[in-house]
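Below, in structure tokens: the form predicted alone, a single chain.
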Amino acid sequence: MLLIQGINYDKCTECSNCVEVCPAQLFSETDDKEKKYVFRNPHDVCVKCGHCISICPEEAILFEDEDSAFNFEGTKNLPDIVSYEDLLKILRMRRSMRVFKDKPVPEKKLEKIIQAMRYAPTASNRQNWRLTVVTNKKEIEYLSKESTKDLKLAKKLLPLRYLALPFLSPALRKRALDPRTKVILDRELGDVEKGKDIVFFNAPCVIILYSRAYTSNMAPNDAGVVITHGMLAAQALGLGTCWIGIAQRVFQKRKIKKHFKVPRGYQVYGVITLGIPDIEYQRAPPRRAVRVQRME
């Protein structure tokens, strides 16, 4: 874990950048001519974000961590590396993949995806997520079967939906009354009976993300950012992904959490597939315009 130790005054040029960017206001100005700026953290409130390390032009911030600071040519000119136009092409062409080759994900590519997820930002720099990578086919099949049990139960209860309406939430009530619900259940469970994997689509790898809950309920937001980092990294490596909501929900059951060794006190906030695509998308589909409200 990152530990900020102070300032190397042999390198410090007194630019005050560290004072400006520290969210916890742990850098401050003094009357000492030799040590104009100091770092004080008596109450251990540093969030270990590393902004001070990133902003210092002279690398004068002293710190300890198993990871080193990341430097590369072009740090100050990121638009020259990937333009907005090129980035938008990548973002628009990312698709949820449901057709995979029967081949394992190369280990080196898997490690790179985890590395990309590692550097995703989180609220208050919590970095509290954990991952379980499942490549065992039997375990993936088990999770797939467990995930479809709720669909089977929903189909059984659908004829009794009018009796249950007073006890359902508005969202579930709307779904129960929607005639499309029966059509979808019949189709998906019909595929299950034919031996199809309607949950993971025979993906060779499943990644489960879990974390403790945070103050202000930011853990789900952080999970979305972490998984998006992983999905975009996978795309850059020629791999496909899909966020599987039905598998995420099944982790509300204690026996499933126990089976996949999710620690007590942790919640699963995302489950994604990962594999080598067996199809190639040719273009990005249209999207409706964002509703924007301006307050000027």
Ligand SMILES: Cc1cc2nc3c(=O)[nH]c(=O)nc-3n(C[C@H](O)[C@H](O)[C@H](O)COP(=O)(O)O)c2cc1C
The other form holds:
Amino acid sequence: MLLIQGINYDKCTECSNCVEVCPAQLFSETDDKEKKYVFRNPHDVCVKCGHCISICPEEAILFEDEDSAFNFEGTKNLPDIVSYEDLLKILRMRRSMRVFKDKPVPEKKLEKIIQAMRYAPTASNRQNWRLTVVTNKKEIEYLSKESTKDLKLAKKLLPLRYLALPFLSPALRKRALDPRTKVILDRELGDVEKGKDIVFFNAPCVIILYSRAYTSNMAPNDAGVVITHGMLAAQALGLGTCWIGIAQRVFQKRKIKKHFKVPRGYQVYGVITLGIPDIEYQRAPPRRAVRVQRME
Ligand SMILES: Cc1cc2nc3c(=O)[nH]c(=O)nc-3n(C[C@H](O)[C@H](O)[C@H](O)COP(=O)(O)O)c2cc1C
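Got the form predicted alone; could you also share the form predicted in complex with the ligand?
Full complex below, order starting with the chain above.
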């Protein structure tokens, strides 16, 4: 974990950028002519965001971490590396992949995806999410079966829906009354009976993301950002992904959490598949317009 240790006064040019960017205001001015600015963190309120390291033109911030600061040519000219137009093409061409080659994900690519997830932002820079990477076919099959158990129960209960209506949440009530629910259930259960993997689509790798639930509970939001980083990185490596909400839901069961080594006090906020695509999308589909309200 990042530990800011202070300022290297041999390098500091007193530009005060660190004072300006620190969200916890831990850099302040002093009367000392030799040390115009100091770093004080008496109650360990530093969020370890590293913005002081990022902003300092002289690399004068002293810190300790297993990771190093990242300097590269063109740091300040990101539009020269990826233009908005190119980035938008990449974003629009990302697809949820549900057709995979029967081949494992190369270990090096998996590492690279995890590396991209590592640099995702999190609320208060908590970074407290963890992963379980499942590549064992039997385990993926087990999770798939557990995820479709509810479908069988739903089919059994569907004829009784009118009796259950007063006890259902508004969302479930809407679903129970929707005539499409039965059609979808029949199709999905038919596929399961034929031995199709309707949950993971025979993906060779499943990634489970979990975090400790915390007070302001931004953990689900953190998960969304972390997983998006992973999905985009996978795309850049020629791999396909799909977020699998249907599998995420079964992690409400303690038995499943334990089986997949989710520690106590942690909740699963994302499950994705990863694999080598066996299909190539030709174009991006349309999307509906964003409904924007302006307050000027
Ligand atoms: C939170 C979330 C949960 C999802 N759950 C599932 C799922 O359980 N099964 C599935 O096949 N696709 C799932 N998807 C994929 C969506 O169906 C897909 O993103 C959407 O249809 C748009 O297609 P695209 O990702 O190719 O743009 C999920 C996506 C998100 C963001």
